[in-house]
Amino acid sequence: MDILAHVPILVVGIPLLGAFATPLIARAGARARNWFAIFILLLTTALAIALAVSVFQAGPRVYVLGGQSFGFTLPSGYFFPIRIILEADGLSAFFVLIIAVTTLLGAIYSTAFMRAHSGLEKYYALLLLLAAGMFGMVVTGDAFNFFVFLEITSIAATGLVAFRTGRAESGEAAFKMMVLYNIGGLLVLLAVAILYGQYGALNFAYLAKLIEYSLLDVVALALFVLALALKAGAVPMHMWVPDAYPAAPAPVTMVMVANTQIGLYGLYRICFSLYGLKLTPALVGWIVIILGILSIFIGVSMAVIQRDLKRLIAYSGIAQIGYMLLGVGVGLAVLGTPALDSYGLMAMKGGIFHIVNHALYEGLLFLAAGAVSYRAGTRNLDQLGGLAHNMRWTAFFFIIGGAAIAGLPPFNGFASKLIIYESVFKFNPILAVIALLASIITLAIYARAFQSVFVGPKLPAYKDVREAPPSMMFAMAILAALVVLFGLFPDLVVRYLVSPAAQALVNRAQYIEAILGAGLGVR
């Protein structure tokens, strides 16, 4: 049998299987159960890559489950076949990436990280199913089982959140995070019920076909704009970002980083592929724009008071999504004009890679600081400080995530964000000096928190602190070399892999035909 054949099916399902079978490997002890769940995200990374790799050279990968001959007969003798359609093209291929990466690297993280707490068979199991989830929606063709896998990634995440119980600010985020995640759920499952009320089908390529842009298919498309923003941390549907963040373990942060791109993944996918050129994009593109602006403006402003090491990450992290949806949005907003071409392009070459870079060193910041308050067991920015007299390693990756978040060259910050400030003047220059502005802030935010946590002389009560374990600076290493990778050759990312993921939301042809042109009979 041919593996690679059944590659897109295998990475929602070999984490989906980790997940129910992890209790079980527990029973075998704490050293069986963390190896397992790391044995588990490397064969899905390796699925993951050989996916990319497939995806990247011969264009979108289509996998069916079941078919016209696998089924049931209603009462009335109509036979209803079941199929479920999975659809990778380079943006899914971009994203999956992404996903591996990032918990794989939190499973490793959190076998020091988590080592004092019990149930943990319940939170590598969380981690995995929210693994599937994330894989889920990325690669899914069909609009229902994209809500399917919103709803799972909602659970397990709102689960890992909650887990630490013995924690207030758990229980208060993971309750916030419910009430907004079942609000954005039923969001899209309206939107989706709208779309299948007028065309009679969920696949996203067919309904593509079909929509006609009608006031219904108007109101679908604001339910999930407003729903996927929600779940990306676009302001104003930012408010649980702050709270769940500092809340959840630092290697569960990580993750949920990945976690709110699948949103922009959601949001990018249904403005391009499904509705496409038969939406207005200017007005679209410029409600998009409007949400990054507010969300860079709000997020910087906000991170500048925080005296709270994580809280401060997580506000700067939001800053950041306005990043991503400035650079799509403009992009969005030039779609079927020559100006595409021109600038439009590069925009969403530029929004995406932030895509990318944000989740490396993004991951990096929460990564340190969850070894700061492993080790001085305080986040508090005015309780901290001359750390780096005996966590040499955690300040240096610090300092390597805070500049590339202030872009900052060599760092692939600086590499992102200099292509959305050059495409972005072109289309509106006020909108770039936003952004360049909202950099310089970001600076003077990471040079303070660095001053406040690493800074100065050894404090009495930190006098014994030591470095973090090998696990979790592994972690921390991984990502702080890729971010200088990322930096120093971006020419290579954004030729494999920032290219084929832009050309995927533009060639909206190319997503329909593969699933139409297979003669799969679909609706």
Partner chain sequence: MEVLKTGSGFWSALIWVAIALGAFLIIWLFSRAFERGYKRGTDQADPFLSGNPPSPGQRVTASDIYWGFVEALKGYYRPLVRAHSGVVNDYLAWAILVGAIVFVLLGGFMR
Given for the second form:
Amino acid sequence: MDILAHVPILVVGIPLLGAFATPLIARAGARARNWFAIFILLLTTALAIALAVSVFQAGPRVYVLGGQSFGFTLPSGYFFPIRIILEADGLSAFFVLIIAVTTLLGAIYSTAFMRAHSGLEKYYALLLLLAAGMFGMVVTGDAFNFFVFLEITSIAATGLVAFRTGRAESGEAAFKMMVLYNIGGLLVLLAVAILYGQYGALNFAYLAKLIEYSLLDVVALALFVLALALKAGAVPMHMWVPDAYPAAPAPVTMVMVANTQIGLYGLYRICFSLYGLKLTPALVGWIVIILGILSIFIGVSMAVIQRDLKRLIAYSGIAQIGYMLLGVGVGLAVLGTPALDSYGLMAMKGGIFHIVNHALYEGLLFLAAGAVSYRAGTRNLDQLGGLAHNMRWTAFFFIIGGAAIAGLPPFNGFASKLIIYESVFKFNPILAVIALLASIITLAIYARAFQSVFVGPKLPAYKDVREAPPSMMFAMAILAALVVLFGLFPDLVVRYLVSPAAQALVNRAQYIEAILGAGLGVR
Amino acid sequence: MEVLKTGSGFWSALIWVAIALGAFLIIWLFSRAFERGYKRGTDQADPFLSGNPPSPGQRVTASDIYWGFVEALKGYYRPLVRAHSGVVNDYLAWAILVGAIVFVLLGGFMR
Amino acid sequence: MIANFPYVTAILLMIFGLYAALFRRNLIKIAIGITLMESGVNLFLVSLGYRRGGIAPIYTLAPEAAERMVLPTPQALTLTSIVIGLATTAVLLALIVVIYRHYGTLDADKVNKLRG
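Taking the form predicted alone as the starting point, write out the structure of the form predicted in complex with the partner chain.
Then the entire complex follows, led off by the chain already shown.
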């Protein structure tokens, strides 16, 4: 059997099965449980790389569940797809890689970070479930499946945020997050129902072919934009983010960053692939841009006054989400005009490149903050100080992450921000100036955070603090190495990872063709 | 060598690193000629905080940094912090408000 | 006219649920509001699948005339979303229990340790 033919379903299925097998394996001991979770995620990462390579080489992959054959999208004699179809194009492959890397490193980091907690079989089960949900959201080509996987990620993420129930903040943050996720999920379901009621179909590609932009389609679009921007944590629906990120254990926070970005994936997929030129590109583009600018502005200004290290990183992360919205929003605003080729596509590449960079450096920062709280026992910036004496490597990794998020050369954040500034400047100079200013304030924020946590004389309270355990150092080292490598060779990353993703968004016909052109059915 | 096209310009981290190394080399060459007047363990090495005599345990905490910035922008920060009230109903209200605006915009400018 | 009643009811349910989630300060009432919204969406979804005199083609039940056949997709979707709704409601209520243990109150105005 050709295993590679089944990769699209395997990246969803293996973590899903692994999640429910974890409590069983955990009966054999903690070591077996940890190795099992890491093994499952390693396997998934290998499959994710295989999927990405095949998509980048040969274009979109489709996979039909329960059909006569796996590539047979249209049943004989039918004009439209009725089965659940997975569809992975360049954008999906790009996100699959991000999810695989962050969850794998999160699991490795968790082995040391979560050691003192009980009930860890549930923790790893939820982590794998979250991975399965995120993979499902990015490879599915079916609107209802999208909702189901969205709810899987909501439930698993809430469980992980609330995992340390001994702390008051966990329950509170998880509750607020769950209420918003729940509303978001319901809005997505309502939008899917509206589309189904009109066209009698659930397949994105088939809906994209039929869609007419009637009043009900407008309602569905507004619901999708609201729900997915909420999941992405765009201002002013961002308020759950700074609550949930600090309350979650550090490795979970890193995975949650990827989970937030899946909201962006959904937003891009709906706007570009489902509606495409049928919507009013300039208007929807400007809505996305304004959400992005608000996120950048409010995110950095709230980060300046934070006293909790992880809360500070969470607020500056919201600002970075704004850059992604801004870059791709500019691409959406000029969709279908000649400006798309002159700077719109470049802006989209910048926004999409920033997604992978953000997943890496934000993850690195959260892991470093986790190492600090693991050893020093607090995240309060006023109490911390002088930790660089004892935690040299953590301090080093924090500098790399901080420099990357502030957009200092030669780290990866600089390359993507440079693309965004230059192409957005051609669209509207004021937006580029705001983005640039926010980047400067980000540098100031991280100078303050680094100064308060790591610099200064050794404090008596942290005299005996030691360096973080090896598995935590390993996860941070991998992320730091990726941050530096992506910074040194941005051209390769853009050519092999980012360009296919941006092209997949613009090329709506290809997305439709992959489903409706591959069948052997009549017509 | 490959460079990244950024729309109107180009960016190559390797060239930047080479230039930065060259600049550091020049600085290092000049620094050999600097005066070596710094003496460890004297008053020169103590922190100087606005003329106060240095006391043990005195340090700049996170809340002190950018105090002037936040103080000057008080009128901006006070409503902003109040908006982040931490009450779940308010979070929901913001989301619904944005949804309403998006809906009105999309519906109002329908072709 | 009478055929639109399910849609009107669904929209009313959603509005009531949203009202409860927005303006009630008791956490359990917020959870109830979300459940109401969920019911509204489910009702909307299942009423989309109603065809007058239609027959679901389950195994031997396929009708002679093809136009009387209805695709049972909306019913399947509704069942799935009811199950998902059960899971999310259970998670919400469990979190309320956790909150009550720590804060000793269910007033949303007092459960705001995380702010600013």
